[in-house]
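Just the one chain here, the form predicted alone, laid out as structure tokens.
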Amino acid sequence: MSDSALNTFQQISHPILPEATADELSRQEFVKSLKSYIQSDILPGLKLSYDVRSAPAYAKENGELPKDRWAVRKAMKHDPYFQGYVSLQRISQELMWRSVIESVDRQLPELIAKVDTIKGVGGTLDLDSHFEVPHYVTALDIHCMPGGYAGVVAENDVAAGAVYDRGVYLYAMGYMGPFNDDMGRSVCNYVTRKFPKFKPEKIVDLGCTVGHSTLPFAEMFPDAEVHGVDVGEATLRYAHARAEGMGLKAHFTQQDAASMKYEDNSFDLVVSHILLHETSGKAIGEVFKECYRILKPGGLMIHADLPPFGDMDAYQQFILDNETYYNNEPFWGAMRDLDQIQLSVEAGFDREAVSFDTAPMAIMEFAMADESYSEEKAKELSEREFEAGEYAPGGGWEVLIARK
């Protein structure tokens, strides 16, 4: 196998990545195969236990079949495969941020003196200290992770970003590529095939977290000036700190994509990744109206996310509204209900100019691509469905695209 294939699903390391003893590395891949097993190997009885025990039952005490996912959460709550695969993939995810955690704490004081001794390349770091994180961000732990996204422990902190950097990882199982930036590339090579005359020179990343999604535009345009926007000081402190590490720029600013400080008309591109299932159902019409005020006019607004629910048959829609009640995703039901079309059009976008579409996953494309792999595992590749668990995007990831 050629080194690109070998490293396509495995996390290549960069100077602020923590790195873990082999004690501690044998822990997170055994979460990650836990991960792959729940997905691959527990996940598809629970249909058929749907399908032969919970649906009769209920079609025989409400005299029809669940209509929709609410009617078959009804029906499957009491299962005990159903409450046995939920269990699993409960403690797999608090397992997951205990392995990591681990690691970081124990290199928390040498990963924060390290950004110090980083050579850069010209990005910057924009934080406010009388900047206030959003209420919805800091009522809950997001996605199980302990502090989450915005938590601060520690003086000049990193670690948030450095916990989530290696949690994605292992919760995407892989399927993130090796630098978490699947998400980031797939809308690049999105952009680049449908608007091959689109040259971008000032681009936004909403929510950027540790820029793992912002440095792929950095990298496949290379003139335009790219910035990040997050509201977790010490996840922006990482992302910068990774960035420069990485040999890209960006630059990298604390604000609320709600309420940001840009100038009206000031960016040809405004994008996201998996923000908006993360972002109360009230600021995602905020949000919208920022990305309209800030895009110069004939500018793009793109925002990659999962699929809606009207997609998706009331049993699929079940399983991955599990996110919503057994991980800590308060808001992915309800931004799966909204109509995005239309809140895009209050925001000031003509309704034809908005539409939905499917950015094929760039990992896929390069696995497939590459010689090394097997024609059938090319083909296993090629015929990943959007299955359950919120890491299931299958062939492409959903993306709302609005032009000014």
Ligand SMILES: C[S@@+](CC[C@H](N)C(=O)[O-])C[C@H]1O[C@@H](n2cnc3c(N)ncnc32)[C@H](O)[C@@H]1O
Given for the second form:
Amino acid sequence: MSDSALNTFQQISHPILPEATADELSRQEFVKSLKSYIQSDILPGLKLSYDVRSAPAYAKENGELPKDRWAVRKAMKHDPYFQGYVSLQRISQELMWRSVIESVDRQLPELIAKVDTIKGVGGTLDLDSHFEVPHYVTALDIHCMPGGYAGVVAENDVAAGAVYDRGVYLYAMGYMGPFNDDMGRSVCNYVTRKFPKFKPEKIVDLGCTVGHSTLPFAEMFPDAEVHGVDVGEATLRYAHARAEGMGLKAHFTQQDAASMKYEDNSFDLVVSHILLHETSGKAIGEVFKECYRILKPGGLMIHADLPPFGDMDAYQQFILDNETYYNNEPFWGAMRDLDQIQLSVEAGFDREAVSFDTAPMAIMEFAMADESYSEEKAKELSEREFEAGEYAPGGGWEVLIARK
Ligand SMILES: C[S@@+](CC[C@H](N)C(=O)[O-])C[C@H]1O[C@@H](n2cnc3c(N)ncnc32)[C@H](O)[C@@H]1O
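Since the structure above is the form predicted alone, I would like to see how the form predicted together with this ligand looks, so please show that one next.
The complete assembly is shown below, putting the previous chain first.
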């Protein structure tokens, strides 16, 4: 399997995954292909347009080339190629949700009814009818997903979960793996390789949404008690049904990761996967404090996300930061400027016990292990730098890791 082949396989079904009719599927596949086309065929031309047109014009006017991402944006904002690129990105995102929502709406009553028929394996679901979802989650529809993470449209709702599950597969164009679980799988691999003697007995995944990254922990640490925490009712209900239907035991609770009801010193491993960029500056510090509090001495905190801006040039930062401007991701750019090491220290961790590292993408390792994959291609993939705009972050997820 080559890396481009990752864009062609289908999501593997499970008992609660919405099914698409032929028409719905063709609309969804169109969006997936459009996203892939924008990334592989439109985005490269944007750099050309910046290098030969916008950057020199900016330099002529300002006496220097753009030196940070805001200056690059100023240089590019009126460029027609840039405007076409971001408009297409936005349209593809809106089309993606529409193609999924039509399909989920059509079958929502059946999906809700199905939840009770799934023969389980003993995982639990703990929803809180008095729970107040943090304002930064409900204030706008994050990444343009109508209704957002915490939207509820029916009694015993699972819609937001179903929409997210299918939407992520299309958004990631296959790079999250057939179960959308690449982040969790990659972090599990990272933990088992880096700490072969570490046998966590209790694990919690914060901001678990539908449990995509939670379940690899249940699979790869079968003796551990695995928990998932999120603020969204419908996503958690879906997460529970999905886990039970896939035969993997996990316990899902509706809680704010910045103030959890777990006891002090009760977990060996606390993880999150792309939670941090969807919280707020204030919440991140609170979440780190909670991680420190609930971890047993010697326990590990690992947060996986995309790389900090410090590792990229201004142009790459600018491209990534388009998510902030055009995809309803208000904290996407700001989070990457935060000093997460300092925030971890303020939460209680020793400075020397906190660092950034890279967890190789499990799906890339899988592709590279395939016979048809050349040594040369594998080397190129593992050595290349992250390029903003591509989905797969250069073969690895950035992890912030701290030991209590
Ligand atoms: C990008 S999604 C995470 C994806 C998921 N971890 C995965 O790997 O598939 C971000 C999630 O964080 C949740 N979230 C945001 N703020 C939160 C908080 N304070 N406590 C718990 N969950 C939160 C959102 O509801 C959303 O489900």
